[in-house]
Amino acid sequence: MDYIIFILEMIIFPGVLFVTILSLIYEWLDRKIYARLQHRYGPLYTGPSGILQPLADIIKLLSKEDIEPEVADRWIFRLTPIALLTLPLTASMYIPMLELGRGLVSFEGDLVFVLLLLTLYSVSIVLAAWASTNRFSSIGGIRTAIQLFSFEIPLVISILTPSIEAGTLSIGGLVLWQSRNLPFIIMQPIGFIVAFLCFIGELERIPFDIPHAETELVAGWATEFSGRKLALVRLSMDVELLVASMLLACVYLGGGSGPLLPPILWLILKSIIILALMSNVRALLARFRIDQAARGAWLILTPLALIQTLLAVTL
């Protein structure tokens, strides 16, 4: 019976179906907030206030012709969109949504494993660009490799630093520790800022969207993807946005800890705050060049992350 319940949780709540639907809602919120900041309406007609527009976009892409370049590495080209969706979906299973301090799957060290899955997502993007054998994809893939791997080091340092204070490498353990103490955004504000900016870079959002700059590279590393493959790529980006927002909320905002409301509602509320901050940055700033993004990651964010770690160790 427990095995059946676990399977249902994995498929329905808080599993794949719930995460997929919630990620589409987060995309809708992101587009609406971004539009309001630019004095536009954003999604409007599909569903109430356009809430079904992200789902309609996915359905439209699924119905379109799936074209593969003749010179592409076909197996890698076909498998990378599946990997891109599978990795963040797997990472979402470790986010404590079910109850306070426990994800669908939890173990000591799951924080490191989630960071590994997000790193493999970056590697899959580079493989997707290489397999496309397209000049725009190749340039986008090179930019992606430079940017994502530049942000990886300060991201990992800033996400793992709270573990030093809490004495655990479990996401659920960090949430439980903050439920009994102050959230880490108060205790380690520098680490939060670094992790926040690094996640924007990992998500390739403005101002770090140079890997797929439309005015230069069409769609960057995803230029050759169409139809079902592009639908998987688009959906993977939404799920990664959800996972990044919730992981940051768990590590620095206490996750599902809070009075009166169930943990899942607190987690969603805090992750939406993270999402709104990302939307504001997206609307306020212009695109950085790839050298500027990499230089900022190495010369500014990495030293700041190390300073926060030293403070956590010594204080």
Given for the second form:
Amino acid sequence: MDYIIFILEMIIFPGVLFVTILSLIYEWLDRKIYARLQHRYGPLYTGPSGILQPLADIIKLLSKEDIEPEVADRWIFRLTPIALLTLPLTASMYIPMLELGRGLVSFEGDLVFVLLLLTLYSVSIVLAAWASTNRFSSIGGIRTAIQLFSFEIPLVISILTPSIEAGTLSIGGLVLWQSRNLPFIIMQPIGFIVAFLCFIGELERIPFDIPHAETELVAGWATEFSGRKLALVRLSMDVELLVASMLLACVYLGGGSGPLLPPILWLILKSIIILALMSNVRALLARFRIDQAARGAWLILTPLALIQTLLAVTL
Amino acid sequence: MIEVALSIVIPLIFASIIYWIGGRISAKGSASPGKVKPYACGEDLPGIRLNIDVTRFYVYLVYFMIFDILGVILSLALTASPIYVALFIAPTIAALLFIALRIEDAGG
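The form predicted together with its partner chain, contrasted with the form predicted alone above:
So here's everything in the complex, that chain up top.
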């Protein structure tokens, strides 16, 4: 009986279906904020204030014809969209939503596991680009790899620095520690800024959307994907955005800890704040060149993350 | 352990179901010349695979590995004395400065 309830939780709430629907709402929020900052209305007609627009986009893509280029590596080309959606959905299970101390699944060290899943996401993108056998995809894939190697280091260091202070490697442990003490954004502000910028780089959002720069690379690594495969890719980007903002909220803003409201509402509130910050950055800045992004990550963000670690252990 | 396995298998099944539904409801177009060629903005170009300059890429990869290991070792230094951690970080910051100077010398 326990197992049936557990599996139902994984499928419905707070598992796969809930996370998918919430991620579509996050995409709507992101598009709406971005549009308002540019004096546009954004999605308007589908549902109240256009809230159903992301879902309508997915359904439209699912009903489109699925074209595979004849030179593509068939099996990798078919399997990578499924892998791309699976990885962030798996990561979302480890984020403490209902209780403070543990996610749906959790073990000591799940923070490292979630970081690994986010890295595998970028590796899958490189594989997808390789299997597409297209000029634009290939260049996009190489850029994704360079961006992964650049932003991975500062991201890992700045996400793991709070765990040195709290003495635990589990996300739930970090949230519990912050509910007893101050949130880490007050104690380690440099680390928060570094992690925030690195997540923008890992999510390939403006100003670091170099791997699928529309004006130069058509759609970058996703050029050859169409129909249901593109639907899965788009959905996976939404879920990854949700997982990244929730992970950042858990590690630096105290996750679900807060007065009066239940943990899940606090978590959603805090991750929406991070999402709004990301939308603001997206509307504010223009795209960097790939060498500027790599140089900035290695020569500015990595030393900053290391200095933050040094400050955290010595003070 | 079975929970970790379930946390991977259930999203996998979910993604496969969406993929399968897409296969059922998608439009079935008819074949036309050039439809399954790799996209190249209307030009007639053959497809290419990723080509990476391996010698330069390896140098990059070695740096990446050193720093990635640094991150994990730092996170495992939960109970170590701050002095050891500082001793560990100082050479890596020096190495970073060295890379920075070398890049400036090479002119980008």
